[in-house]
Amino acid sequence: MSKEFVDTIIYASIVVDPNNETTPARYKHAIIIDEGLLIDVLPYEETMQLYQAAEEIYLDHHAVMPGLINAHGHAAMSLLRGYADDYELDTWLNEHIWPAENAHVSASFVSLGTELAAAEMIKTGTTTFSDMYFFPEAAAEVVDRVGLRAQFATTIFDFPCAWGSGPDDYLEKTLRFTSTYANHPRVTVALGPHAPYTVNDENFAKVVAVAQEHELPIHVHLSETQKEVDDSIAQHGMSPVVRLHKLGAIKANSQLVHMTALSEEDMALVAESGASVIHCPKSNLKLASGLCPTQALLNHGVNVAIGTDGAASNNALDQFSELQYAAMIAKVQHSDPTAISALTSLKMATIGGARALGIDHIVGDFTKGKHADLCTVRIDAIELQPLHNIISQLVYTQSGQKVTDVWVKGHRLLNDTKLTTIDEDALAAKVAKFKTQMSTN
C-alpha cells in the first residue's frame, strides 16, 4: 500500500485536545499535518502504515495540544511591565500609564511592543491573540511578519488620542485598515469601543451601525467593576451591560471583557444574546477590579474565554499561568472546589477563545481539516512527577514555561524554545534602548 505524502508528522508522547468529548488525552498519537491543516491524529503505528512526510519530528517527552488563544490585552504595553505595580487603580492611570502613553505612544512604540508581546506569547504556547490598543497598522504588521494570528480590535474613544482625532476617525482608519487585510489568512478585525464610560450613546449607536454594516464584531470592556456599575445606574438608570444591549451592542458574535459585577438579568441578556465573556483573571486580581462569576456564566450558557490583558497590569503574557488562575480562583469564588475543572479551564483557553473571536470553524481543537496551531509541553521535568494526570499537570503547574515548540498554520514559530521569526538577541537590544529613552525623558 502506498503512503500519503504530508509535509509534517509530529509525534508526540500524548496528544491533548480539551475539547475531544471522550479521549481528551491519547497516548503515542501523532498529529499529521498539509499544507498548514490538520489532516488527522492517529495513533503511531497506523500513522506509520498511511502517512510519511518532509519532516518527521519526534517529540517523546511531550504533550501536543492546541495552541492558545489568548481573547484579551493589549500587546505594546509589554513595554511597561512593572512600571507601576501596587498603587490604587486612579493612581495607576492617571499618575502612571496614561502620562507614560501620552508621552511614548507611537507607530514604533506599538511595533516594538507588539514584537516584544509575540515573543513572550509564542514562547508560553499562544498562537492567537486578540489586541486591543492604538495604531493597529503598525502591531498588523508585526503579526504578519512574525506568523501568529490576530484579532485587532480598533480602538474607539469619545475623545482624540494618538493615533485618531476622535470617533469619526477612528471608524475611517478601522475600515481603512479592514480592507488592508481583508483577504489576510491570519488577520481579523473587530470595532473596539473603549468601554461604557468612554464612549457615549450617539458614538455607540455609529459603532453598532458600522458594526452591522462591515459584519465586524465589537470588543468592548465592560463592567469591569463595582463602580463602573454604580456610575451607570446613577448616571443611565442601568447597569452598563443593560445599557450596551439597549444600544444594540450586545449581539452573537461579540465581545464582553472583564464582566466582574453582573446582576442575574445581566447575565440572562448576554446568553441570550449569544455573546462571549472573556476573563482577564490576573488583570482583574491585580487592580482589585473584582471576579468574574465564570462558572455562574458557564452555567447559563455562556461562552467563557480567557486573557492576559496587558502587561502592565499582569505583569505575564504567559496564557498558561493565566487559565491557570482561571481555574483556581473560580473555585473559592463559587465556593464550590469543582467549579472550572482542569479541563474546563483549557477549553475556555483554547475552544472558548476560537468562539469568542469567532475563528471557531479555523482553530480552537483538533477536528481534521482545521488550521495546524498548536503548541507542545515538556511533561518530563522532576516537578510533573509522578505523571497521574496530565489535564491536572498541565492546568495547575508552570506549564507555559515549559513551552518547546509552536505552530501557526503549520508553520513552526517556535523550534525547540528558540523563536524562527523573531531575533530574540535584536529584540532586546531595541526593548533595553527604548528603556533608557524613558528613563532619561
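The structure above corresponds to the form predicted together with another copy of the chain; please give the structure of the form predicted on its own next.
So it's only the chain below, everything else dropped.
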C-alpha cells in the first residue's frame, strides 16, 4: 500500500486534546500536518504505515497540545511592565498608566511592545491572542511578520487619545483597518469600546450599529470592579451588564472581559445572549479588582475563556500560569475543590478561547481539517515527576517554562526553545534603548 506524502509528522510521547473528553491524553501518537492543516492524529505504527513526510519530528519526552489562546490583553503595554505596581485600579489608570501612555504611545511604541509581547507569548505556548490597544495597524504588521494569530479590538473612547480624535474617528479607522485585513489568514478585527465608564450611551449605540452592519464582535471591559457596578447603578439605575444589554452591545459574538461583580440577573442575561466571558485571574488579583465567578458562569451555560490582560497589570503573558490561577481561584471562591478542574481550565484556554473569538471552526482543538496551531511541553524535567496525570501537570506546575516548540498554521515559530521569526537579542537591545529613553524623558 502506497503511503500518503505530507509536509510534517510530529511523533509525540503524549498528545493532549482537552476538547476530547473521552481520551484527552493519547500516548505514543503522531500529529500529521499538511499545508498548515491537521490531517490526523494516529498511533505511531498506524502513522508509519499510512504516511511519509518531508519533515519528521520526534518528541519522545514531550506533550503536544493545541496552542493556548490568550483571549484578552494589551500587547504593547509590555513596555510598561513593572512601571506602576501596587496601586488600586483608578489610581493605576488615572495617575500612572494613562499619563505614561499620553507621553509615549505611538505607532513605533506599539510595534516594539507588540513584538516583545509576541516573543513572550510564543515562548510560553500561546498561538493566538486578542489585543485591545491603539495603532492596531502597527501591531498587525508585527503579527503578520512573526506568524502569530490575533484578533485586534480597536479601542474606542468618548475622548481623544494618541490614535484618534474621538469615537467617530476611531470607528472610521476601524473600518479602514478591517478592510485592509479582510482576507488575512491569521488576523481578525473586533470593536473595542473601552468600558461603560469611558463610553456613553450615544457612542455605544454607534458601536452597536457598526458592529451589526459589518458583522464585527464587540470586545469590552465590563463589571471589572464592584465600584464600577455601584457607580453604574447610581448613575444609570442599573448594572453595567444590564445597561449594555439594553443598548444591544451584548450579543452572541460579544466578548465581556473581567466580569468580577455579577448578579444572578447579569449572569442570566449573558447566558441568554450567548456572549462569552473572558477571565483575567492574575490581573484581577494584582489590582484587587475582584474575582470572576467562573464556575457559576459555566453552570449557567456561558462560554468562559482566559486572558492575561496587559503586562502592566499582570506582569506576565504566560497563559499556562493564568489557567493555573483560574483553576485554583475558583476552588477557593466557590469553597469547592472540584470547581474548575484541570481539564476545564485547559478547555477554557484552548477551545473556550477559540469560541470567544469566533474562530473555533479553525483552531482550538485537534479536529481534522483545523489549522495546525500547537505547542509542545517537555515533560521529563525532574520537577514534573512522577507523571501520574498529564492534564494535572500541565495546569498545576509551571508548564509555560517548559514549552519547547510552537507552530501556527503549520509554521514553526519556536524550535527547541529558540524563536524562529524574532531576533531575541536585537529585540532585547531595542527594548533596553526604549527604557533608557523613557527614564530620561
